[in-house]
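Below, in structure tokens: the form predicted on its own, a single chain.
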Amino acid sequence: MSAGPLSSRYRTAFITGASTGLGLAFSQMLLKEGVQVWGTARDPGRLPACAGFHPVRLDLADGDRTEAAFREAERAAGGFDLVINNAGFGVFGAYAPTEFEAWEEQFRVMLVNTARLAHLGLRGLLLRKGGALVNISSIAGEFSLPYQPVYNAVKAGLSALSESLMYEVKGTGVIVIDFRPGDYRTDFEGSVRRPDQPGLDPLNAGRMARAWTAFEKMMRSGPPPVHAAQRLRSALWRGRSGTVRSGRFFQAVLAPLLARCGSLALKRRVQETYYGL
């Protein structure tokens, strides 16, 4: 890792989901990078106040309100040589007995609008002619969490949107990250909507229970946020387009190795014993 600032690449910073977990923790790192960043909640009064930070009021439910706040701030920053896509949220049900909106806002907000929130900011570093974008999707998108499904499915695509534009950056002073992070004691599964599901059959209950007791006992254990920061720090002083994987040495080195190596069927009798289905 070199020695030198972040701020001699990157003068200004855009994130996503900054008021907590991962989101506080890349701010908190670029800050102390020499950064200008503008962070963003639904609720302002969550983010650090302290110097070279900007709060940003953004809720990524409403697609037309989103962009105009991130125009708003690319104004006052004079233009973001950085963009990190990382606000989203859980939701933990079986598929069929919870109601469909409650799937249709988890696309509507981690996939859609921040897609359309990638759009802005490439456009935007494109015209610069430099900086990154960072999607921060997970490994889920490679290891389905179980009761987890639109979750699993909007990290995949993140991913697959990061692939397919780090072919059209190439060569334009532009990098693009897929940042893949594992579990970090973040209080994620404090925060994940668990919706009412009438009808859920009994066996579907008790794979469930024990699904939500290994999910929690994963992400309690996990690394420190920090880990994470530190990671992508890495990855943008090194100024590649690529995919960084994060977390516990099983999830980030040895999970992706089974993933390539081994069946999806030995893939999947492994999750069903971690989580006890």
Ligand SMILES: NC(=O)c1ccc[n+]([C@@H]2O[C@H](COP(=O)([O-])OP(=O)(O)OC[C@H]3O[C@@H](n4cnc5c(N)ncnc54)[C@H](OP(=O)(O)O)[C@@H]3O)[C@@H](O)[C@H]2O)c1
Contents of the next structure:
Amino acid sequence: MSAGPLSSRYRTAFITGASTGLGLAFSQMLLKEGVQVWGTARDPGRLPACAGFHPVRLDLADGDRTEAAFREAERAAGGFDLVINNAGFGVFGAYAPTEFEAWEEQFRVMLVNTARLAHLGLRGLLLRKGGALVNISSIAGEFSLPYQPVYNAVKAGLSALSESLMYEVKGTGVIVIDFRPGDYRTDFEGSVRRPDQPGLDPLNAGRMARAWTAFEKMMRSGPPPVHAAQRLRSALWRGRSGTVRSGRFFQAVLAPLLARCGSLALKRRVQETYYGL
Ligand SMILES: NC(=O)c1ccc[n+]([C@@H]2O[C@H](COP(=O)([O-])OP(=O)(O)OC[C@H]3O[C@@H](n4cnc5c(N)ncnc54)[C@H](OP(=O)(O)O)[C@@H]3O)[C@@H](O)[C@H]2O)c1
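Having displayed the form predicted on its own, please output the structure of the form predicted in complex with the ligand.
Zooming out: every chain and molecule, the one shown earlier first.
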């Protein structure tokens, strides 16, 4: 099933957050497959300089500029066969003590403007009657991470958006992939924002410290990003819409399977134990 280069199906790709981690690994995999890649970062100096890679400056915090950057890249590429919404970041904190601006920015970058790119990308793909829209969600959309409430919310929202679009693209030649990674060893944990928490109560301060230790440990012991890139390659080659979970066996296979058999309350209790709460 995985024989042949992806470039026989996808000539051009647009990918956000291509400077590090999963986005860089996805870009490198696509370049190796002969795909021309338009990859973004807020500072294009952080992007790879190599044949077939076209750097794009893009900050998802600004919706209008995001749209302009996408349209310019689309014109230069002559259209995209593959659009990957990958960029994202974490905000770690208790919901009430953290100023809402921090949460609002995460909603804007990772849901509102990511959905805007999905909208633009899908319009182009439908016009071309082929290609793929890939939204990088997270297992966190179904197994909430403690003290990352809006991260969980945006990922659940993005997965719901992808699932809805799967109905719409049926029979059009376009596919939509809801890609849900578990913990991978990337720069993610290092770039998690930890805003001030004025008025945080001692009970939550203790729980937060334990949750952070567990989160760090899991991120650092996760598989390398190249593993996720191989999973994405297989999904793109398969050429069918669907949800793809990727990561350690426990997170990507066993936990979702067990969760289907148990209650939501039990799922929360298991998460509490997992994160030392
Ligand atoms: N690593 C994991 O375990 C894991 C698990 C599940 C899901 N994910 C998801 O996978 C995606 C990639 O994460 P990663 O682990 O590869 O993290 P990473 O190494 O920290 O990379 C994040 C990327 O997002 C870009 N980015 C951050 N804020 C941005 C903004 N405002 N506008 C545009 N680009 C922005 C960064 O680019 P610049 O900083 O260079 O602009 C960077 O390229 C994220 O959506 C994340 O939620 C990761």
